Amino acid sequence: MRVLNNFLFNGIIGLGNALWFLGEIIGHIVRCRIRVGDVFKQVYEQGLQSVVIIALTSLASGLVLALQGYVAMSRFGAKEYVAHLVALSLVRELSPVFTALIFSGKAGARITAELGAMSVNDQILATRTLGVDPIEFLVVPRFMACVVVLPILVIISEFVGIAGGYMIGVYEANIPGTFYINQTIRAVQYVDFFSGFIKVFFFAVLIGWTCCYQGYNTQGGSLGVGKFTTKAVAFSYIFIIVSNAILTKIILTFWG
């Protein structure tokens, strides 16, 4: 019982510190204390680090979705609806979730490791000693870059995944290319695209918040950097999966 009480107490304290940390980040953003040059630098580094693996994953997802959909729908004489299956699956669910998971494992881990190395080497403390706010100088650019980069990567993921589905639909299912494209455009409505981007925004905030917080509070030397980086990625995965289930329920309830 005592162990459980200590676990709950530490959990509440940790949640409070994390919320306070997020409040400081938002406070800097609201007051426009943003180093734009550093943000663009982080956007370039985070996007370049993740785009290739996300494109490959999305292409494979589109190919597999179209292939499985073609096999299943051919039994009912409805192979023309493969385009609907691929487009809606990618736009509503797969592209936002897969992209967020890959991004947190690549760019998120890098953010945590960078801030963690600075923390254990007292660079964050030195920054504060020099009169520079480390939240503004180190954390806000990385957080803002997550919010900017992830939606761009999701758009790339959707286009690449749909292209993979197009390849199977045209060359395997023998669906006319023009017809496949028209069906894709008709399948994706504004609400589908909008619901996907609601999720992306939440995922970006969760990834940036979690990875920056874990990196900023890293302790224990070089071993601590690895430990906190692993913790940041694990927490990001959990938050993405849980929030996706909650947001999907809310979106389907209000928009269908």
Second form
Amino acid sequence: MRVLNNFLFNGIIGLGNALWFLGEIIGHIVRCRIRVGDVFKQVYEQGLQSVVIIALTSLASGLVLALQGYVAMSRFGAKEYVAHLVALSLVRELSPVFTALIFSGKAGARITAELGAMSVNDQILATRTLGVDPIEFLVVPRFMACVVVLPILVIISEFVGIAGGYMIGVYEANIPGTFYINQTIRAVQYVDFFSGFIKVFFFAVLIGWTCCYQGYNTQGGSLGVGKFTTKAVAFSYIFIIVSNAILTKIILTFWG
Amino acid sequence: MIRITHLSKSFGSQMVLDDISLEIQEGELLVILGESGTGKSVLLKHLIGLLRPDQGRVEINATDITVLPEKELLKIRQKIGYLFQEGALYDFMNVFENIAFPLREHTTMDEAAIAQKVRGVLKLIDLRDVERKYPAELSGGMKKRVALARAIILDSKILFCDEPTSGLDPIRSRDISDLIRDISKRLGCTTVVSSHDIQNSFRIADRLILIREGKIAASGTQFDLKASNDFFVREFIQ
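Can you swap the form predicted on its own for the form predicted together with the partner chain?
Let's see the whole complex now, leading with the same chain.
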């Protein structure tokens, strides 16, 4: 019972601290205390680091989706609808979720490890002793970069994934190329993009928040950096999966 | 002047600082001595507002910093230099950028003036041809020199140094100690150094205090400490 009480107490304190940290970040953004140059630098580093792996994963997803869809739909004589299947699956669900998961494993881990190393080497404390706000200098640029980069990566993922589907549709299923593209354009509505991007925004906030918080509060030397980085990625994955289920239900309820 | 009044701090059930009162005069170089883990660094962190005390006050030039919000503390800290044990230089900046950082943050100096000032400070700390190097490429002693340069670049009149000789060989330890004293006296800084390096502390200090179990066990010049009859003081300085 005492162990459970301690666990709950620490959990509540931890959640309170994490929410306070998010409030600090948002407070800085609302007051426009944003270092634009540093944000661009982070956007470049985080984006560049993740773009190749996300493109490859999306291409493979598009190829596999189209292959499976083609085989299944051919049984019902509906292979022309492969374009619909690929486009809608990617735009509404797969690209936002896969991209967010990969991004948290690459860029999110990098954020936590960087801030964690700075924390254990007293660089965050040093920032305070130099009269500079570490949230503004170190955290907000990384958080903002997540919010900027993830949607861009999702767009890349969607285009590459659809291109993968196109290759299978045209060269394997012998669907005419123009027909495939027209079907894709017809399949994806404004609301599909919109629902995908609502998710992406939430995922970006969750990844930025979780990874910055864990990095900023890292303790315990180099071992601590590893521990907190693993924790940040694990939490990000859980948050993405759980919030995706909740958001999908909400979006389907309101927009169908 | 820095005045510490009845300062106490505990971490959990462990009392680290126990009713410490102390005055540090303008231009004085005070060394805080004590065994590892006796709260020297904790005391320094209180002096710059990185930690809040459980009880007591820390006044810097008659301003009680223990009650100031972080935003106000950031302003106060611009006037104080702080040298961390390991330097705490930014890994992602080279030496020049590390030293120039406070100038870029807190002054309106143009790049030419910043470059001139940085080179002046590098000369003062006797470092050459390191401007483009990153902290990972520097030795321990060089890192501390660069960190010292960053700490004094804003012409701070107060300088705190946390274990400046830890991890250095005896020659480098003496060099960095002499450098701290030289800079402190040349710039007229009120300087507080935490250390357990007896020899170098005696070399540079105007006054020393010895902390034991969170309290000030002894205070005075090196001659006062050497003349002490207290068993712990005698054992520590020998």
